[in-house]
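Next up: just one chain, as structure tokens, the form predicted on its own.
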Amino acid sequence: MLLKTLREEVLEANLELVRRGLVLYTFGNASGIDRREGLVAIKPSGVPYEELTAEQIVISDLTGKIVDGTLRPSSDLATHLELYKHFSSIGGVAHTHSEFATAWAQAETPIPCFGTTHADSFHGPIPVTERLSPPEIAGDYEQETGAAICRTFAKLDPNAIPAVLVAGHAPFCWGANAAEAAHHAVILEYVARLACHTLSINTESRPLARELHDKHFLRKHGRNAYYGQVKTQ
């Protein structure tokens, strides 16, 4: 089986989205990339998660050509490919229609950082793309969705904010590998829910002070991070 380990990792990331309640029926997908081979492994389109196997994971090159697999890839493949081509440091992408994050996407409203839970994982508000134009929707819709995400990050660091809300659609997340992308999708849904609850309690809630936001993000990420244990070889 071509890219057996990557396929297994992508299968596990997809199943993690289900375990965490982020996927309804066949909504959503996760993928991973082998940068050396220039190949992407992604969930097949419309296959129920309870039936999904590693062998069914589809392998594509970066042009969208299917290299291995008998099933059609996720309809969002072109979006994933745009992210891999533009964000050179990422190794996995996860897309869901999770309830609260999708509600923010439908409202076309960035998710503010109201507290340290958000700051631990995202170094800024979760941004929203611009709406696609009618020609973009009528054309290569999935590729244009990826292009819209990349334009949104023209002045943002995708490693510091590994998530986006596609206007009127739903969230996409990414990470160093498929597992981390799924992890970010789970955290995104949690902070999206917290933000909704925060505003329901106090509609005038203010974003977290920048100093505290920086402190919480940088103690877990970057050169001087000190959260957790030192990894030994």
The other form holds:
Protein chains: 4
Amino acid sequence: MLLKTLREEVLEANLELVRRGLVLYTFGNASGIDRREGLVAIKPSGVPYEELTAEQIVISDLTGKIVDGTLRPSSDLATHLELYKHFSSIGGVAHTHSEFATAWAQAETPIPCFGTTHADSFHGPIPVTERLSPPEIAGDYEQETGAAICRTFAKLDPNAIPAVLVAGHAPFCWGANAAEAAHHAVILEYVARLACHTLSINTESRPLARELHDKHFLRKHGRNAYYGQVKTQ
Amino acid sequence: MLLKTLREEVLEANLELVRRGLVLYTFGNASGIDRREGLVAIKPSGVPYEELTAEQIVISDLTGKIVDGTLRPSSDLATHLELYKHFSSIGGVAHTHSEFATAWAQAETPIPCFGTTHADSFHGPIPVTERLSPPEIAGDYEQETGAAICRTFAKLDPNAIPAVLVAGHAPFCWGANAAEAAHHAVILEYVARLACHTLSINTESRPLARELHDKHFLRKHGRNAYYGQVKTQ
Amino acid sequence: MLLKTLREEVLEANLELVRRGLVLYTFGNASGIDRREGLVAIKPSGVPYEELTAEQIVISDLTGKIVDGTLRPSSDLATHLELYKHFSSIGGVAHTHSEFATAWAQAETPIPCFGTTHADSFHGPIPVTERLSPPEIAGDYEQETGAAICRTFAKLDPNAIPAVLVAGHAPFCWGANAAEAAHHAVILEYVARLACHTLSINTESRPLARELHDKHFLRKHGRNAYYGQVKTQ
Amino acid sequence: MLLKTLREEVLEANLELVRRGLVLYTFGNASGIDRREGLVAIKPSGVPYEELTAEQIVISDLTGKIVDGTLRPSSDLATHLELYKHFSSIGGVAHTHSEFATAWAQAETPIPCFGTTHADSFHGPIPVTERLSPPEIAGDYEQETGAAICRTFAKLDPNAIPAVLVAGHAPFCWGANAAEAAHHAVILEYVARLACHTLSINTESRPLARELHDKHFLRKHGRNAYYGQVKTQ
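What does the same protein look like in the form predicted in complex with another copy of the chain, given that the last one was the form predicted on its own?
Time for the whole complex; same chain goes first.
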């Protein structure tokens, strides 16, 4: 993939987060990876979205070394890199402080799968990381955040649940590319909103039965999916 | 009715759901029926609303056989057909995952009639279906969803309560045509929102007295209605 | 006042309710009175706001007889008339089903004065009417609604608290003219929203001290008001 | 600084509050100070934002004497002056009745630091003032409000926590200039919203660990900050 194309995709994913109302000021960032070259494109730190251009997107290698671009990368770069290194199938990462997903992260409560809107995109509850320890916070904090996410997925499939809540912080989402990562961030926020209202209406609300959860996820994903139009080349 | 007209009505009802903020991405669909011909027009599956055209609306017969159109129909077609077959007076169906109505469906709690806004359009609480059994989920899932709705209305009049909450899923609404079904979906969402806040303010809130519920519904519906302007030909 | 002017003022107040997001479809109405002539101008029933013109505003006398206009008046006309007859100082009435004020009406709970935003406009809690009895509902329902409001104000000053919640229905507001009535409807909705969140944060929240309540109301109203600019002719 | 420049900055900060949805009607005001001249520029009282011009911004000295401008200043001027006199490092003040921050003020509950969104901008919980006593309310009320804020910060650093909730009233924020004060008002509202939802999801939610709170605040503030781009002259 050309770096120019990657940068444009990453710019577009960042702008999509803003258009969908998931980002206040500069509180969010999306990135994408060119797996062949081992290069990651990410939003620069603290640059207002309305001024952001594709040229300003920073290019880093997987060790965090900046290989192209004149601005500082997002301060969360090391978290993104940790995800790219451990989740080998993903091509994009999106991080927001969106209203309801962040509230669940602050409440340190996994989002139960209360309905098919959730099951259509996430094949299980949205997990919450452990809190970081004082040494992890004092050390390479952003990398440790990524490591905490990866530990949370030790027994989970990141392709089946492409989102996590970082305890006391906010969500990270991922996908096949930056656009899909942003798409998951949008759906996660909606699912988080629905789940908050669901508990407000009935504190005893029960998660979906496993069979229905599977049915909806597999209606949209995998070999037997039948939602949407047949994709042809 | 000309198929072209039916398609345009169904397109318009689908777009109305989007304009009213009831639909995220492609999470919703509206359909309409030509009773004389036994043909149903429905949104194609997974097509973005901003690109949707009347020509793309899919035409099916009541058995689910596609008789016109090149795209796959909404994956919920079988649910719509079940409603058309059992509720003989309806001419349109609208399905959304709108925020508060979906939360009530996820909470598996009927929406009580707390006020005249509700009573003006729905002559009773909005019922919730039973959960589907594992064999129903494994079988013809979308048709079983429709069958569960019809069982819920075994002792209810679908013309007096033109909406239902499918447990763990979301609402379905209906009406004399696709436009009225969409109209009911908009009002249902507002009623769901009001009822959620009502409980939040006072968990002991009481439903409307039967007399007032009847008064408001009959002020707008039936022979003695006196709301709005006299309809003349 | 010319009828034309009154109609334009009433049209404008109705449109303001829509612009402020207080009205879904046609669920609301505003009116104004010419006290000298004893004529009331009110929105016609069920006419979409986007098509509403000043000419369509209906003119009624205080007995409910239509003296000018070709459309049916709002079905709530008799409630407005009751208020004009009993609250001699008011010149306008606005009725909405706005989201949070309606929720408080449905919860049959007076809105406590939790803060200065409330105290700036309403000199006391927003009261709730009694429920109507079955004979009142079966009788002249809309007039009885007005009568219930007036009974609620038997020991309250309608100029100091220009709003009420009709139990199980929605708010009515009033003011010196239709514009001020609409203005009070907007503030009431905001106050209702604040109060709902306040209870959600702290169920033990205490009303404002009487001294502060008085201070804020009197900062804006009456002879010693010092908020805003000095009005000169 | 030229008075003209100060007025334009203060106008812009006031308009930013409106653009961000923090202000209903005229319920809010922002000011800025020229420390060299000891002059404060503040919004006039009760003037609609859509008509507000830089020339209308009122200039006062620190005793509250109007030294330039033909309109009355905001009725909250004395509160602003009290803050400028006691918090020597601040250059701007913003006051709103924004929805969720006001709800916390009405609930008389400090906003706990539940997450990094809060910690990024506020180095501790957002404190609430004591209620004013009847003599304080009857006396120079607006100045006493400022004095109550200053007492609340007796053992707090106003530069590390640039916001307060006035009990039963609403928030005041401050910063290096009027623009930063408005910026803090926007973030405070978002933090208040997140915290309200957090408690709604889990009433047992725990504040952030001190180490993480420090880490995030110091990532953005002080000598070792590494968020954003390097500021060069």
